[in-house]
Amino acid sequence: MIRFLLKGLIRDRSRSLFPVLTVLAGVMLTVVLYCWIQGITEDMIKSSANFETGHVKIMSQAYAAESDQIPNDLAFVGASELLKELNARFPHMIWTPRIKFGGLLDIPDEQGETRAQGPVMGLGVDLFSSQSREHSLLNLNNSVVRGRLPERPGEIVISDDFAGRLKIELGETATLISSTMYGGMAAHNFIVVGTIRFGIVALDRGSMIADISDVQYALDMEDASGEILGFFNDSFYYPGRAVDLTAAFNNRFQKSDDAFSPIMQTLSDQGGLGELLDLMDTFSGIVITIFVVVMSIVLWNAGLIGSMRRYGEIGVRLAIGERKSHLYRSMIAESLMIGCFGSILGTIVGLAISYYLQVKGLDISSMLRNASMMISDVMRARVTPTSLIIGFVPGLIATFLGTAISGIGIYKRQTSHLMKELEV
């Protein structure tokens, strides 16, 4: 029965091209936009983790509740202590101190006066350490421009338009000029060994990376931290792994009357993150359920075409004896057909699109020149397992429901009349 189904599709074109073009479409465009979303949600945790939150970041009760604002003021003090405590008792997490600090980068000509200045927002990380993850979660050395990374004390990078800017040459002297950890006014002499370039509109505008252990001593933050940023061994981000550590963490060192306690938080908890990475998730959703609505609807109008071409097929068909159930069954076995075929083209082609998009991405650094969200401004899509079933199974839902709803009208036939339609 399925093969002579199937040579009743292929023979006559009229009944299968059009449906499953539909669906292809709709399979092709269902899985381009799963992966972009995905592509999407997957570079802005990774940007974010990264460069800003971690996947759990520790603080003092202080400092989180003004995060925004880089108070330094309430860093807290002991970070080695600590440090060393959290690798003992979270052996499977990579953990980092991290201070973030903004200021003016002054660049004195030869007479030692200003002859350029810009605001910069600087960060202090591990350089030199042996058991130091940097360089590989910053993607620092991919990201050199000109010149190289810091190697000794008292040397800095700074991101390439930044020094385009203020007409800085490697080698030359910068001077920091920000606030100490007690309020009172720093000024450091740095020497700019090289230059970066992230691809994150925010750091790329005006950034500068030192080691933290020169940055503590120019904002007298001795053996403080602002922030240690903790992330799975994996660098992949798990919420329920991430609330386990949170709370255990918290139960142990959080205490509510001391307001320099260090606090765990998730990457989820920051930022406005997790209302993010929810509606990323939603929209998905949407994406598929519209789908299947919107094609259904299609497939419906596109079946009563087909009935209407085929009324006195049909009616043959139920003169001759066949149950009205079994001919009702017969065409939802072929719109079943054409629905998994239909997908599986589309699967593919939109696979090919979506692969293409992950390798080349899409420059959108043109829309984001203001931005300040830690997104790259290369958008590119994600191709995951779930992406070869995601238009798959709707693309066969829709069909079935278009082919189950216009079939309806086999069993308003009336035998009685069959005749004398087919007179006619």
Second form
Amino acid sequence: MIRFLLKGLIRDRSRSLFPVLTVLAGVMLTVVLYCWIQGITEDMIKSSANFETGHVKIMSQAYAAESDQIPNDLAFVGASELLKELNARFPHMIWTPRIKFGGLLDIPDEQGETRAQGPVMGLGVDLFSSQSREHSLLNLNNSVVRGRLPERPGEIVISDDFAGRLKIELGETATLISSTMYGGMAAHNFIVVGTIRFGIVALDRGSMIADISDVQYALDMEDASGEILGFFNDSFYYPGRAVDLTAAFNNRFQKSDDAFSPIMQTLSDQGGLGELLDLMDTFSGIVITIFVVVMSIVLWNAGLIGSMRRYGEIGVRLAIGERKSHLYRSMIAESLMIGCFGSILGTIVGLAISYYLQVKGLDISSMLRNASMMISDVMRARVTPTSLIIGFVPGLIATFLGTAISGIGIYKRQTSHLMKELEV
Amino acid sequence: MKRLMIPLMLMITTVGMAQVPSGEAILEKVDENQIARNRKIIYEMLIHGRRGSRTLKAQSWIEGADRSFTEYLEPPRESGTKMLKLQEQLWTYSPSTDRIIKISGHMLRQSVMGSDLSYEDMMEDRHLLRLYEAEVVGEETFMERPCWVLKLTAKETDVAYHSRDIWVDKERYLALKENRYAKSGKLLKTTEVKSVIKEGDRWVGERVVFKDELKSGDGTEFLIESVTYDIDIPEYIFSKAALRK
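Cool, the form predicted on its own is there; where's the form predicted in complex with the partner chain?
And the full complex, kicking off with our chain again.
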């Protein structure tokens, strides 16, 4: 039966070509859009986690309440002791302390007075210890544009754009003006040994990276850390495991009556990222639903046209005694074959385009000049195992629905009128 | 009888009006008490932050709104840090970096060393009468002193506080309490004088509590150790060379 139907479809191209092309186009668009959304979402999670939130983040409760203002005066004190305990209790995680800070970076002239100055967002990370994973988390080695990364105390790297804007050369002294943990004025000299570009506009506008011990010294934050970030070992974010970990940590360490006791938050808890990710999921679902509906309408229409063209054939088949239900089923089987074939072709084309967008990406830096989100300035699609099958959902459902709706007409044909209709 | 009533009422009104001086007249006397050609002040700031309290000690030379020089004396980490303000420009020197750094003008409204005072609050002596329209809105007793309550509204837009409510001691013409507001009406800062001293013929708030209402913490106590007015300040004090000395 299937072989018979298949032969019919192959030999009568007018029965299969247009529906296959329609399914192909719809499935291709679904696959590309799905991969595109996956790419953006993954990029956002990765950038946010590595630079901002971790998969989980530990702060003092007071710091967490105002974390968007980077209140280092509310930083957690006793970071080394807590890190030891975290490594012992949760060894399957990577733990790393960080200090974020804002300030002015001032470059002197020959007389030691201000030659150039600009606001800077700073990051103190563990650059020197042997077990540090910061180089890979922040992709530091690949981000160096000029010079090198800090290797000794007192050295910093700054954004390449910032260095260009302020005409800072490698080896120059830069003085950081900021606030100490106790609110006093902090001034500290660093040597600029390299420039970096992360490809994230919010960071490339004006940032500096120094070893955390230098930052602790400059900001009078002895054994203090604004944040301790935790990452799952395989660098993938698992929302469920993060929630369990957070509950276990907060149960053990959080004290409701001590604003400086630590609290852990998951990536989803921070900066509305959870809501954003839910929104992306919903958006992805909406896109696929719209394609199913639109393609069903198109295929319904194609089915109606086909039915009109095959009006005589259906009449003959009914007249020679084929049951209406059998006829209806055979047409649905035909449509599923078309859907399957179109979906395979559409998926292949969609994956090819998505892969191209994954490798090449789309440069949107000109649209992100004032962006503060942790998002890459080159947007890329992401081909995942799900993208292999996602196109079959709209491809098969739409062809099935389209034929099922248009095929209802078969049941409206009256056997008694067939001969008269066929005369015409 | 009617002939007698009218002059009597006029007399009562005139006497009543004479008892309430105009806002401008009060503000003029406040400026008279507060503003001198220059002053040198040695003071402590006890800053009550969320992490605890800390004390800073400094000495400042202030000449009007345009020239001021401050040197921090304590604690050791801040000792030797100096700040020079000339008009809208601010330079700072920190001994640990041996650098003179120019700070942009908008910093003048930022907190000084994490306290509740801004650079403008601390480094400027401005004539209130030149900046604000004044209106007497009531009389109250504050710290057991009878006070005029004045509502000040800025004449220009370029002022740190768009309006202020001030409680002025009726006898000493010292502002004992202030609420300072933004243009939106939001309360930005409050000050309260806790004790006063007399320096020459001027009354000065000896212990004043400043509270930045946009910050958490319990405010900053500003304690004057000594203050001298109309002294001879060497010209080099208001130069960048003084920062490295």
